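Just one chain is shown here, as structure tokens, and it is the form predicted on its own.
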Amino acid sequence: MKFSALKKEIKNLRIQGAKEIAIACLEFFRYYCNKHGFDKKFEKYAEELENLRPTAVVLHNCLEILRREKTLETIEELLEMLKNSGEKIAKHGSKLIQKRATAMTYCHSSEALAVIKRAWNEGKIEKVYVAETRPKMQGVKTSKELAKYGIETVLITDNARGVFIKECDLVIVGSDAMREEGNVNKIGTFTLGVLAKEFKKPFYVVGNTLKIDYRKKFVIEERPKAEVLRTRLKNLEVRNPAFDVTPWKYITKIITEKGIFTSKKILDLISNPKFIYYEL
């Protein structure tokens, strides 16, 4: 894929999800650096791609590792880690789910879906509620994927989550970045975390350890206003943040490719950047 096409695919959300964005960019750099090496354009392209979706941290961490070890082998190692993390995450995450459980999920997370699918294969998941996830409706994509997989799936509106969470045994969501402040994920995840705590439902976050975020500067990406309202009206301001932060106190466990972590364990890792950069 050409650089301009890759940028467009990411900007327009045809490539979405922190892990998927990183994989697409690494595959581009594998092709580019194999032909041109790590020249001046490598850094230019890296910076431009990183700025497209500034909240998600996986690409940032991959590029930081790649800047330290500028080799094609490093790219291959990162790609292997990301592509294989889903299976490992699913294996760990399924152990947390009891038999015949009903789950609720949100947005579209390949890693959260990996856990749900494995648990269903093992007879532990009976039904999944999926909130639509406005304004881009990523939850609709999730509901179709689960239904095609054979799982009994119920698509609900975002503001119906408080009604149907009473019928659920657990909530499972993805992650775009794990920070000291909490888990960064699709806007609306924070309120789902509050709901889960109110109704005493386990709230599981799923994400590989390249989502641990050491950045001092942190920006919540705001998407185009037209995604919410195309009409422009005087005295009407439209805000469209793509992400929010769920404080760790609302999160029961974090499911990673390295095992099941507590919030305290994640906070300990955040204080030790070497965990990511030198322990692939």
Contents of the next structure:
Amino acid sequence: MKFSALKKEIKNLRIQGAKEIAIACLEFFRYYCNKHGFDKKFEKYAEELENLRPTAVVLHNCLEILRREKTLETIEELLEMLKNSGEKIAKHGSKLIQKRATAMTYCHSSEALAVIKRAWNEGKIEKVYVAETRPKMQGVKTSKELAKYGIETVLITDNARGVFIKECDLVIVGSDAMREEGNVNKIGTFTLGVLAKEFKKPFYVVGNTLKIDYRKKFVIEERPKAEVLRTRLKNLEVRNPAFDVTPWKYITKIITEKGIFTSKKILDLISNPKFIYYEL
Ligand code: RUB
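Can you give me the structure for the form predicted in complex with ribulose-1,5-diphosphate (RUB), which would complement the form predicted on its own we have just seen?
What follows is the whole complex; the chain from before opens it.
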């Protein structure tokens, strides 16, 4: 894919989700660097891609590794790690799910979906509630994907989560960045975490270890106002943050490709910046 086309696909969310964005960009760099090497344009492209969706940390972590080790093998290793992590994550995550479970998920997380699909294949998941995820409706994408996979799926509005949580045995969501402050994920995940705690439902976060975020500062992406309201009115402000932070106290377990972690373990890893590099 050409650079301009890739940028467009990411910006308009046709390519969405932290892992898929990183994979698409690495595939672009595999092609580009194979032809031109790690020249000045590599850095320019890297910076531009990183800034398109600045909250998710996977692409940033991959680029930091690439900036240290500018080789095509590193690109391959990162792609392999990301592409293989889903299966490992699913294997670990499925162990947490009991028989005849009803789950609730939110937005579209390829990693949370990997766990749900595996648990369903093992005859554990019975039904999944998916909230639509306004304003960009990634939950609709999730619900179609699950239904096509053969899973009994119920699409609900975001506001209905409080009603249907009572019928669920667990909540499972993805991650854009795991930070000291908590898990960063689609706006509305925090609300779901609070809800899960209120109804004593386990709240699982799924994310590969390249989602561990060592950045000192991070920004919550603000999406275009027009995604919420097209008309402009005097005295009417529109805010459209794309992500929020769920503090670790709301999170029961974190499912990674390296195993199932507690919030405390993730906090330990965040304070050890060498962790993400050790297998590369
Ligand atoms: C997607 C989102 C996903 C995470 C994890 O937001 O919040 O839950 O990125 O996805 P957006 P994955 O649609 O705005 O990119 O598990 O695929 O990495």
